[in-house]
Every structure is written in C-alpha cells, then in structure tokens.
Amino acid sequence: MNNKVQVVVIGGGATGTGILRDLALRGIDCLLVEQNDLATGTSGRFHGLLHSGARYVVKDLHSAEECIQENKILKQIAPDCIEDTGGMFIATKNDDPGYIDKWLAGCAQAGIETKEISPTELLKEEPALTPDVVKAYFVPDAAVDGFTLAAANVLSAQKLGAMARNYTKVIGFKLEKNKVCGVYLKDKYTGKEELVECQYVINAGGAWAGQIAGLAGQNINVNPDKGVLVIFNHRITNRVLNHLRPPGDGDIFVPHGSVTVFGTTSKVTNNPDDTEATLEEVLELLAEGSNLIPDLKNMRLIRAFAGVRPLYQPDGGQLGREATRDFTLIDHSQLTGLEGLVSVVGGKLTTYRLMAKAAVDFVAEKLGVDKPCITHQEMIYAPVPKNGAKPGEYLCQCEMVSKKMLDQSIEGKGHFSLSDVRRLTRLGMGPCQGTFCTFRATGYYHQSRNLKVTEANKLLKDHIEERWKGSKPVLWGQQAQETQLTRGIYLGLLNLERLESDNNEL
Amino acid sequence: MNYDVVVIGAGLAGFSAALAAVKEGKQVLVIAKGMGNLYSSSGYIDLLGYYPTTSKKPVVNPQKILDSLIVENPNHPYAKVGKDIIIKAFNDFLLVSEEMGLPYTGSLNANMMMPTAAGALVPTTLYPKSTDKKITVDREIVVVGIKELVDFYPAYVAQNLELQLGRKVKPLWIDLQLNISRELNSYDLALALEKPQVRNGLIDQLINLNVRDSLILIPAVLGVTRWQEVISNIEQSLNCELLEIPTLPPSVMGYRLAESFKLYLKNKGVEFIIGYPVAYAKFLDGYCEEISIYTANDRLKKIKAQNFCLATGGILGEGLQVLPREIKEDVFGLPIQVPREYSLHDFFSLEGQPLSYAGVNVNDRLQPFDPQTKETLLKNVFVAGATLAGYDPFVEKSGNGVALTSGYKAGLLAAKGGILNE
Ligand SMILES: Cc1cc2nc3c(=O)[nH]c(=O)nc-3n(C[C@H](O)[C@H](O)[C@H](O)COP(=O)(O)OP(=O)(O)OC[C@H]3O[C@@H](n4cnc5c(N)ncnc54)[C@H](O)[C@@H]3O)c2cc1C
Ligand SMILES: Cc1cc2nc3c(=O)[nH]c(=O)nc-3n(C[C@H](O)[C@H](O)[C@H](O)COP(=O)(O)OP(=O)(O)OC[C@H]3O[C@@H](n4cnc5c(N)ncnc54)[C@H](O)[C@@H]3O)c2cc1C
C-alpha cells in the first residue's frame, strides 16, 4: 500500500469513520485504520437510539439541541441505518409530576416535537406498558444501527478515494521535533507492523482515545464508563420507550428489527475492554425495567453485553450520568505544544456527525484546505442492502439474510469472520441467535470461497462461541432451553467440537 | 381415571419406561405437554461415546468401559441403573425395534462411528439397521447434497471425512427442481421424496453422475414412512449402498423413531394424552396419590396411579425450568442442586457444561432424593432421562441411552412397586 497519506484516523467507529467520510469529500486523503472490524467498539456496543435529544432537555440543553438538529439530518441522509420507529416517554404515577413540565419546556426550548396522548390510547397500540402510565408524549427517537452506519460511512469515503483497514492496530506515532509525522501499525492477521506516514493524525478511539493518545505520550483525561445492556427476542414496543423522569439505570427500550435492546447502567471503569455484563447488573436492570414493562422478567433474553462511554473530563469534573455528553476537540498543541495530532472524545453516537466536522474542520485549515462540510447534504448507502431475493435463496429465516447479502458482505475481503458478516448482515442476531445460521453459512461459505476444511470450521466454531460469550450472562428460562438445543445440534448431533480447527488466534 | 403406571413425558425416557411397564401387564398411561426430543435427534442411541469425557479417542468398547464409569462416578444414572439393566434394556430394544417395524441393530462391546452433517465421525451403539454401513469399505465414498436442503453441505462434509479417513470423498450437488416457494427442510423433503416422481427424478440425476457401485452419503430424508421402498428403490436401482446422514432439526431419523415406537406402544395398549402440562400433584406421606391437567376449557382432569414414572426430559424437555439462581423441578417441585457457575467459558469445553449436570437425584431405586438429607422424597415416583442428575449427554453421547436405560428401569419399578428382586 501507499505508506503516505494527508490525514490518518484512529477508530473505526461512528466517529471515525464520519471523520473519513468528511475528509474526503473535501478531497484529502485519508487513512483510517481499525485494531478489530468497525463498529467493534462503543458504536456497535450501546444502545442503538437515534436521540430526539428529549433525554437531555433538562439538565444539558445545548446536548439537546445538537441531538435534534442531527435526528433529522440522519433521518435524510441515511434512511438504509435508520428505523424510523419514533419514541414516547411515559410517566407513572410513581414519578414526579414537576418534572414533567420542565421536560415539556426543555423539549419546547430545544425545538424538539412533542405530541401528547391519552394512556387508554397508548395502551391500545402498546399493550406490553404498565397500565400505572400517567403521561405520556410522542417524540421523533428512531432505531439506528451503528454497524451498518460505520459501514456505510467508509464505503462513501471509499468511492472518493478514501482508504479503510480493519484489524489493523495503531501501536506508536512516529514523532519528529514535537510532531507527530507517522503512525505505527501492526497487522492483526499477519503480525505485520508497518509505518504510514502522514501530516495529521486524528484520534477517534473513543474511549480507548486516552490509551492511543498515551502512544503519542500525551496525558488526556478520558474516563470510560461502562453500561451494560441486554437484548430480548422479541419487539416489546413499537417505539422507543424512554421513561419520563431524569435520566436513570434501566429506563430506555429500543426496538430493533425483530429484538429490543434494553438498558442501561453507568459505571466508571479503568479498562475500555471491560465489556462483560454480570448477573447482578443484568437483575438489576431487569428490576428497573419491571417498572415500565411488568411482565418483563418473563420475557426471553437472548443476551447480554456491555459497552464502554468515552466521557470526557477536562480536569477531573463529574463522572457516570452526572459528567456532560458533550464532546470535545483537543488540540494537541495547545495542551502540550505537540503537533499534528487532535483527539475527538466524548459524546453520543447521534452527533458523530457533527463531532467528524468539528475535527475535520479543524484539520483542513491546518492543512490549507477551504472546502466546507457537506456531509449533511450527501446520502449514505448500506454495503449490504437488504435485497429481495428469491424463495430458496435465505439461509437465516430470523433475519432474512439471502445467499447474495453473504457474497456482498466479504466482497474484497481476505480474511473475515462469521462476526464480520454478522455486522453487515444481522446473520445470527435474531432469536435463534445463529443456531440455524452458523451451520448454513459455513458450509456455503465453504464452498463459494474454496475454503479449506480446518478454516471453515474454526469460522464456525468461533461464530458459536462468540453468540455463547453474549449469552452466558442471561442463561436461564428458554434461553437456557435454547441453549441446550444448540448444544445439542453442535456437539450431540454434529460432534463439532471434535474435528480439527485451525487455531490463528485473533 | 385409575392407572397402574402413570408415564409423565413423551420422549424415548418415557416410551422406554412405558414398553418396561406394559410388558409386565400394567395398565399404562403417558401424558405429556409435548412430543419430547427425538424429533430433534438423530435417532441414534449412543450409550457413551468419550470417557472420560475430555477424552479424545472415543469409547471403543461401552460395555467395559462402563464397569469403571460406575465405580467412578456413582452419581452417573448409568451407575444408578446397573449394567444389568443397561444390558437388558437394550436387548429388549433390539427385539422391540423389530416388532416396531423399525429394526435396530448394534452391539454393546463395540460402538460404530457414524459420519455426522458436518463431516466429524460420531460413535454410537445403537442404529437403524438401514444405516448398517460401514465407512470404512473399499467402494468410493460419494456425499450428495441436495439443493433444496439449506441444512446440508456435501464439500464440507467430504473434506472433514477425508481429513479423518485419510482417502478420497467425493461431494456432488444434485437439484429436485421441486416448484418450490419456501426453503425446504428435511421433513419436508422426506415427505417429497415418497412420490415416485420425484423419486425417480433424484435416482436418474444419480445415475447421470456416475455414482453406481459407491457408498452414497445422503441427508437423512428418504421418506418418512415409507423410507424402506425409497432406499431400496435408489440402492437397486444404482446397485449401490445408501447411508443417511441425520440432518439438524427437524431430524427425519428421530422421527420415524418415536412414530415407531408411540405406535407400537398404542399397539400393546398403552394411553397418552399429548398437549397439557402436569398442573398439580397431590402427595400423602411420602407418596404421590394424583396428578392432573387442565384439558382444552380449561377443564380439570385429575389422574391416580399406584406409581408414576417421572421423564420429563430435563432444560431442554422442560421438566426443569432453570432461574437466575434457582433450578426449578416442574412436576413435583423436587429440590435441584444448582451449580455454582451456570457455564463455562468456553461452548466447545468437554468439560461439559455445568448447568447440564444438573438434575433430580435419585437412589438405586430411581427414587428421588434429598442429597443433603439422604431421604427418600417419594416413594412411588421413579424418575428417568435427562431429568436426571450427574452428566451431560452432548459432550459424552449418551443421551438416549440414558433414556432408554433410565426410562427401562423407571418402568419396571414402577410395575413392581419399587422392588426388583434378583
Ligand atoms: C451502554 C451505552 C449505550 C449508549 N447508547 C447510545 C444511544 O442509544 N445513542 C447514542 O447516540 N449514543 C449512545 N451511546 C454513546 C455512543 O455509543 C458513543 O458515544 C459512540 O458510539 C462513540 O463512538 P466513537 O466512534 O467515538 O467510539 P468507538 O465506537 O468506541 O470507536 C473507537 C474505535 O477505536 C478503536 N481503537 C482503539 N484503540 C485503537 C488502536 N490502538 N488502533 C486502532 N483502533 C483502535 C476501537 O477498536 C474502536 O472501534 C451509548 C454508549 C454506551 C456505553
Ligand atoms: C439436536 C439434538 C441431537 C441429539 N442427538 C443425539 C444423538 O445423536 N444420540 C443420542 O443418544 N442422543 C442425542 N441427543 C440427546 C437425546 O435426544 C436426549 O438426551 C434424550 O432424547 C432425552 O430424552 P428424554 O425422554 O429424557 O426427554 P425428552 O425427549 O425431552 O422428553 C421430555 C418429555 O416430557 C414432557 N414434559 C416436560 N415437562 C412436562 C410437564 N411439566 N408436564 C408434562 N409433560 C412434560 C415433554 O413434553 C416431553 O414429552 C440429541 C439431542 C438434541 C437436542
């Protein structure tokens, strides 16, 4: 490859990948690179809500604003990562009415929507609520699916010229008289390290950003938070439910597809990687949820994770829920007199957008470049559409993934896993959680890529384990059951555990 | 309604202990919420393919092996039944399976390895006898995928067969061009290939591909009931061997099994009621006087029996309703030991799974236990299958011969009232 580029982007998340976009429809070129597959990190790990911003009208107005102003860009210009579910907020008569108009204030204040509707009528079009609903508002959230909108990001960037490459690691910055002037990499497949070189580098790894930022031997205070969510098998409400009372633990459903995600917590944690929910967290949040959706703790989850908040502090401020969701550009040289290098922290996954023009606006004038922002105007398409296709062709009947979505889903690629496609495709994430799938896509990716034996049964075993990983912390009731069927189909029936793999550990 | 034995569980644990009961004069009833598991396995009875089960060669010889499981592990269920039961269970099978018009065949001094869906090779003890072949012959080994299938993959197949056999397998796609609107899965398939057309249209795209003479592995979908005249119409007419793979679920081999053996069991006057769950049971020092279900309105229908056999088939059967951290046991509310950790780390582990291994305890009479008290819970109720406490079937391969095993003797004690004398 070219071992010289304009600008190099650490991360492959909404941020990163929206910083692609943007660099390179002002026509500089531009590297990203991404130590696992995009979208890996927070932005495939949260919640999946296109904020209104009616969350944060109270306590962080101007947060509020900047949510709904790019709710409606998204909407526009990236129809193929958005489910226009719309939202509601419901109080109970357990909740403080006062707060009630302060949020319809905020909301007013913000330009965010409201419309209001009886309980009775709400109850009739989402049956699963709590009959104690006191109030409840309509407010344009929507689902948004972070995979496909990484995605979709560098695939627009790719057309003009951009370059993306996943599992691919920053490990050093090349440094010369206080500037930075490269980036080291290391190729995760091949063990490869390589050196690009560059004029600017953008650091987008959210909350391993301090981490990165530590190669280049600068000190920024990012403090990852933790928030554990979990995913039923089924879409309890139509809309997004969000609970009207100040932002807590547990009080967010969103439906996706044919799931909810539900959650969350907020807990400070010193490691980015800390990704793994517990039982307690998970009886927790279910405890909570109970409030909104009683017949919660009946309802089938399939899993349970967590994802890691990049929350910014410039010197030592709030913490959890209390610390601002903000983001912040830092320059580098201001902090420490080091050049070419600015870190983008902090944050929601709805306002990638505008935190990929603040920086790129900030780089192209460093680098003399005038052109302004345009990726508000431009659409953005999913690299695997779902495509109609026919009768016979669908190997996942959970999610509707046909033989066509899994060709275009490696399309280019040397290396993938099942988990890659997954990404593209949602093969796998629907209720049977890749007991089917797994089995079908390895044997048709056997064949069309002429892979050998030992490769396609790592592929599929690697893919079992990790939909186990997901799974292990909410193994009880038809979860537990299912589980025991796909024991049974992978060891009983098929005695995979037994045969030969190859063993490249990523 | 006033039985001898009352069976809770439809699966092979059940059957099994159904066949034991009858076939000592006792007036037999089986009720169950459901039909049980072997609509989903292949159909096979493994009696125990890795011992230890970390092990990596596989049990050659189950019956010795046996011997040193029960000295080993005494909470296994093998070591609650006895190998003389274990023998004895199977050999009444064998002659049953006959009877069944399904006809079994196998030996306990030697398991024979069978190729699985993904190409491993499998050990088991007890199959159809149509699937007597043996993989290791001198023919050419052909697998045959067919296109309307999503479920079966010949290459991958072939190619993990070669990696273990060390000799040549040769994968083939061929196309049933059936009108079809959905994808199809075995069942179906099975059903379409008991037309002569259709039939016909599969044997000349086989004699097109110049398979005659070869071991042929197909996806176990050659007819449903009538799956005699289908491979024996495709063996002569190819002069070749046929030897079924079974598919993931829907498994046509489990099918044909529990078809089989409901029937006969209807046969010797055996009653079920299939659909209701066990709503309640009403016990009386130490021994369980009545069961009941709610039939269709709601209507309550209570059940006596002097014995009831418990075979509700575990997580997966729904006997056990597994909670955060409590296991529950659905019948008759039977305490479980729950084990620390749910899981391991990792799915492939052969370990096992810990959450697998639990179970009721039982005595040597199957009778369920306290394993803190040692006490005897009740008297009249003799639990079987996956039900059981003490292993975990996948990693191991026993689960239907635990089953049949298990659910044998459950049936016996409860025609005898818990005693078996010699
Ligand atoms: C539980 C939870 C729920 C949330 N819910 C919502 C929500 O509903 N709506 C919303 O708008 N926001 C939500 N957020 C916030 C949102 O998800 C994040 O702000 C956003 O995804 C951050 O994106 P990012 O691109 O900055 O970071 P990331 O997506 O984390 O991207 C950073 C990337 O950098 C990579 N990286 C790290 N180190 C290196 C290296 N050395 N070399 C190369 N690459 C590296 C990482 O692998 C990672 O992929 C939620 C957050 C959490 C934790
Ligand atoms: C995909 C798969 C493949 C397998 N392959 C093999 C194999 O190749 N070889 C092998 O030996 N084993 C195999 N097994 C394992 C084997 O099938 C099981 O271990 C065995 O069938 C268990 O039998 P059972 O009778 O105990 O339970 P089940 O067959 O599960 O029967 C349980 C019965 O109890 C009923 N029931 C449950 N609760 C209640 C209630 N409250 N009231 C009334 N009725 C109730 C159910 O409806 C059902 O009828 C496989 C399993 C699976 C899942």
Given for the second form:
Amino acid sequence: MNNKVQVVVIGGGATGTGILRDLALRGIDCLLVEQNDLATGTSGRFHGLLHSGARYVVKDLHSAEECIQENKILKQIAPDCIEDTGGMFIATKNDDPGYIDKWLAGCAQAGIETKEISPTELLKEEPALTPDVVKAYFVPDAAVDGFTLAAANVLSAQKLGAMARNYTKVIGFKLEKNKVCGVYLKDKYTGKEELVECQYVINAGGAWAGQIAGLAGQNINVNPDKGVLVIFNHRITNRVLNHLRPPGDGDIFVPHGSVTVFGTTSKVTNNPDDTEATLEEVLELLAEGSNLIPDLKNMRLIRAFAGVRPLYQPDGGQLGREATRDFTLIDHSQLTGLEGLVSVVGGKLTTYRLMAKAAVDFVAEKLGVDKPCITHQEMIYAPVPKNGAKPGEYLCQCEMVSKKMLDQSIEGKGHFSLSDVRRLTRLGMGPCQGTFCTFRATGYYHQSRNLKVTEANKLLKDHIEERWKGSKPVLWGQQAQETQLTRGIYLGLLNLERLESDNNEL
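Hand over the structure of the form predicted alone; the form predicted together with its partner chain is what we had up.
Since only the chain itself is given, any partners or molecules it might have are not part of what comes next.
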C-alpha cells in the first residue's frame, strides 16, 4: 500500500465514505480507514429513514431544509440504495391540534410538499393504523439502506483510484510543528502497525469523533445519544409512518425489505459502543408505538438493537432531542492552532453528501485544488445488486440472497465475516434471523473459498452469536418459538458449542 497520500479520511460511515468519493471525484489522492466494517456505527444502526425534513420543521427549520434538498438529490443519484416508499404523518385525537398548523407552516417554509388524505381513505390503504386518526398527510420520506450506501460510495471512489481499509484503527497522529503530518494505523486482524503520511486528515468518526480528535490532543464536545429500535417480521405499513407531534420516543415506523424497523428512544450515554437494547427499553417503545398501531404488542418482534447519535454541542448546550440535527465543520487550526486536521460532526445520514461537500470544499482549498463538487450529478451503484436468481438458487429465502450475491459481497476481500456479507446482501436479516441461511452460506464459502474447517466454523459461530444478541430482548411469543428452533438446529444438530474454530478475536 502507498504509505503517503494527500488526505486520510477516518470513519467508514455515510459521511466518511461520502467524503472519500468527493475527494476522488476532485482528483485528490485519498485513503479511508475504518476500525470495523463499513457502516457498523451510526450509519448502520438507525431506522433507515431518508428524511423529507418534515420531522424537524417546527424546531429545526435549517435541518429540515437541508434534508429535503438532499432527499431529492439522493433519490436521483443512489436509486439502488433507496426504496421510495413515501411517508405519512398522522395525528390522533390525543394529539395537540395546534401543533398541526405549526407543522404545516414549517413544511411550506422548508419547501416540503404535503398532501392531506382523509382518515377514512388512509385506513383503507393502511389498515394497521389506529382508528383514532384525525389528520393525515403524505410527505416524500423514503427508506434508505445505510450499509449499501456506504459501500456504493466506496466502490465509486475506488474506481477513481481511492483506497479504503476496513478493520484498521487509528492509534495516533504524527505531529510536527503543530501540524498533522500522518496517522499511525493498526490492522485489527494482523496487529501490524504502520504510518501513513498525509497533508490533511478529515475526522468523520461520528460518535467516536471526540475520541479520535483526542489522539491529536484536541477536544470536541460530542454527546453520544443512544437510540433503541426494534424489528418486526413483516411490513406493518407500506409507507414510512410518523407521529404528527413534537419528536419523541417511538414515533417512526420504516418498512425495509421484508421487515419493519420501529423506534426510537433518546438517552444520553458516555459510550459510543453502547449498542445493546434492554427488555425495559423495548417494552417502553411498544407501549408508545401502540398509540399508532393498536395491535403492535401482538405482532412478532425478531430483533432489538441500538445506535448512537453523534450529537454536537460546542458549549455543552442542549442534549438529546433538544439538540440540533445540523452539522458542524471544525477547523482545528482556528481552535488550537493545529494545522492539517478538520472534523465534521453532527448531522444526519440524509445530509451526509452535504456534510462531505463542506469538508472537501474546505480541504480542497487548503490543497490548492479548484475542482468543484459534482457528487450531486454522478450516479452511485450498489456493489451487490439483486440478480434475479431462480427461487431454488437462493441461500437466504427471506431476503432472496443468491450464491452470486455472496460471491460479489466478498470480492477482493482477504478477511470477512458473515456479518460483513449481511450488510451488503441482507443475509439473515429477514424473519428467520439467520436460522437457515447461516449454515447454508457457511457451507457455500467453505467449498467455494476452500476455507479450513476451523475458519468455516468461526464464520458460523460468530454470525449465530451476533444474531442472538439482538434476539435476547424480544424472547416471547412467536420469536421465542423461532429461537427454540434455532437452538435445536445449532446446538442439537450442528453441536455449535463444541465446534472447533479459530477463536482469535478481532
């Protein structure tokens, strides 16, 4: 690998991968490093909503305006990553009618198109909704796949000569005369350490941005905010469902593939790795969501998880839902005199391209590059498109994942896990949560990649254990029955606990 580039980007979420693509399109030599796999932080742990901005129009108009602008752009340039479901905001008889007028005025001011539909007509189209709907409006929300989006950005950048390294952690900065001149990296598989010299570093570490900046002696007041979400085994509604009230817990339902993601909560945390949901948090969500979907508690849950929002408040400021969803570009030379480092913090996945543009505009000017941003014009494509295999050829029948898709998902990779494959193909993300496709995919890779038995066993064990983490908080009813089936297959038939495997941890 080239140990000298113009720009190093830290963070493999939507923003970091968007920055890499923007840099590459402007002809800037760049490298992205990510401590885990792409989109394993906030960009892969959210409800998957491509915001229209309607959620923010009353209290955060500027963010709402950015969301609708980027919503329109992303639908044009990244159709492989987006399902244009449309969205709806509904108010019930228990909601403040005065808020509706404020919301409509805000949508008009932000340029967000709304269309009223009568409750009677809406209930014909969306029968799962509460009969207590008094007002309903359609908005241009959509569902977005954060995993595919990040990978598509990287693929686009790599075609232009950019480099990206997963499972590579930044462990320090090379500083000379109060200027960043490089980053020290450690490969999480091999333990090898190396220095990559550069002219500029862009910190796009999301909830970890404060920790990253700290390695260079910088202080960023990032406030990690934990949000819990749950997944149901079917599409409850055809459109994104929002509660027409001030943003709160449990007021967004997003259809994704064959499932529905519902959330979220807001709780300040000190740990950006605080991503496990508790039973209490799940029950609180269900109680709140039942106001919109009366039969919610009887529907089958298949998973619960949490993500951490990278909220930024330079002076402490408001926390949680009171904090702005706007983003900030931090020039560290203006704060402490340290040259060569810029951090981009806050924001939302919907505005990632705009965040990337701001960061690259700044760095390009510092490097003397005068090429404009064209990321709003150039298309990006999923690295693993659905390929229309015959029904019998699918190894994951819930999400229609074929052998060809498994091959495409690991192309060029020396190391991979089934979770890495899942992020690009949705393997194991459907109703059975990997019960049947995990052993099928493992067997396929064992044969096609000539894996050692211990390597194949590790693939299988790690994936089943990862799926188990999300199932623990929702073990009742039909999901408990499904889990017993999983246990019977993997502990009984396949003797999972005694499988010999490579137990080296990443």
